[in-house]
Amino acid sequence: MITPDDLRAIAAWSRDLTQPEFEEARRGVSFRIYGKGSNICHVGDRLESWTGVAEGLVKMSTTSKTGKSATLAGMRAGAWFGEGTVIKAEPRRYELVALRETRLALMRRSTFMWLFEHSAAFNRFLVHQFNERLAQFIAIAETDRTLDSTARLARNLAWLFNPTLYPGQDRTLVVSQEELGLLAGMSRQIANQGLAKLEALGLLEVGHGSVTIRDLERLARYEG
């Protein structure tokens, strides 16, 4: 069982729970660490826990029958995902890879379902989460078909700062250009060129191993 401060730090949704709901959530969460490059799960695996990123960076992707891989989302610390899979008790439909050493918070299914059935605050969070994820995946389908590499990079970066999915997070993310390339499905060199274009437009600032967002609204709407 994790401490109250740990749960509040990694799960913004927990701050709106009643005290009994908060304690139930706390009893159901444990941690697991994955090394850089580790497969967290494959398509068809049964990961029986609702999952949060406590530390690190995770890539969600799929691979077609022809072997083509497509990134669905990148998830930084503060992200919680897999609620649909947990509710339906079905195998995972995507792959998860730790892009750096990553610590995941795992909430057992029985705890998740108790909150789902008893907590109004938890259900409000899930509704907002579902809406934002749906918008994200629709946008991914659009960007893959219509936008160039710099615009795809801009959209992927903007999602990592989405205020609904990552409430209370600051505008700086420790991330390498290699990691950004993996998240956006492009080489490190192409990602570097895209970052330079976006920085020249005043949308972000590239630091040593970090990116600071200067204009999130324009970054999210950038089309090249």
Second form
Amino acid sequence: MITPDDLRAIAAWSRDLTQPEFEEARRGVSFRIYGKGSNICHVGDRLESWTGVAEGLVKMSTTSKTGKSATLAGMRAGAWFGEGTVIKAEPRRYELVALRETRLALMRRSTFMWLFEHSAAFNRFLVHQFNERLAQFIAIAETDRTLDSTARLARNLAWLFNPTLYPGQDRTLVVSQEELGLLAGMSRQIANQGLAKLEALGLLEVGHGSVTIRDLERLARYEG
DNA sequence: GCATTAACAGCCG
DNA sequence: CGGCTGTTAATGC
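Structure of the form predicted together with the DNA, please, following the form predicted on its own?
The complete assembly is shown below, putting the previous chain first.
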């Protein structure tokens, strides 16, 4: 079972629960580690747990009929996902890949359903998260075909700093240019060029193995 | 033109 | 040292 401090650290939603709700959540969470590049699940898998990223970096993507892979969301430590699959008790509709060594927190379906039935705070969190994801997916539908590589990079980066999905995060993320390339669907070299462009515009600052956001609003809206 | 892979020197932790 | 960065060359759609 996860310690209270660890749960609070990796799950912003847990901080708003009542004491009994928090204890119920704590009892239902366990961990699992995935190696770099490993598949967490394929389309159609019945990964029945609600899932949080405790450490690492995960890509959620779909593959079109023509075989092209498109990123739906990048998720860093603190992200939680899979509620749609758990609530509807249906197979996953997307692929999940660990872009680096990743530790996932798995919440039993029964625990999730208990919180869903009993906790107002938990439901508030779910609504906010649904709302944010919907906005992201609408953005994909609107613009994905026309965006150049730099704009795709900008959007994928902005997701990782979404203040609703990651409340209280600072402006710096430890992430390599290769990982950003994997996330945004481009080679490391092109990710490198894109970062240089965005840095020149003052939207972010590139460090050695890290990125610091300077202007999240403009980064999220960047379209070339 | 814009992307990819391969290669490599240089830098950083 | 090992990993990451910045850059170039060769090549492909």
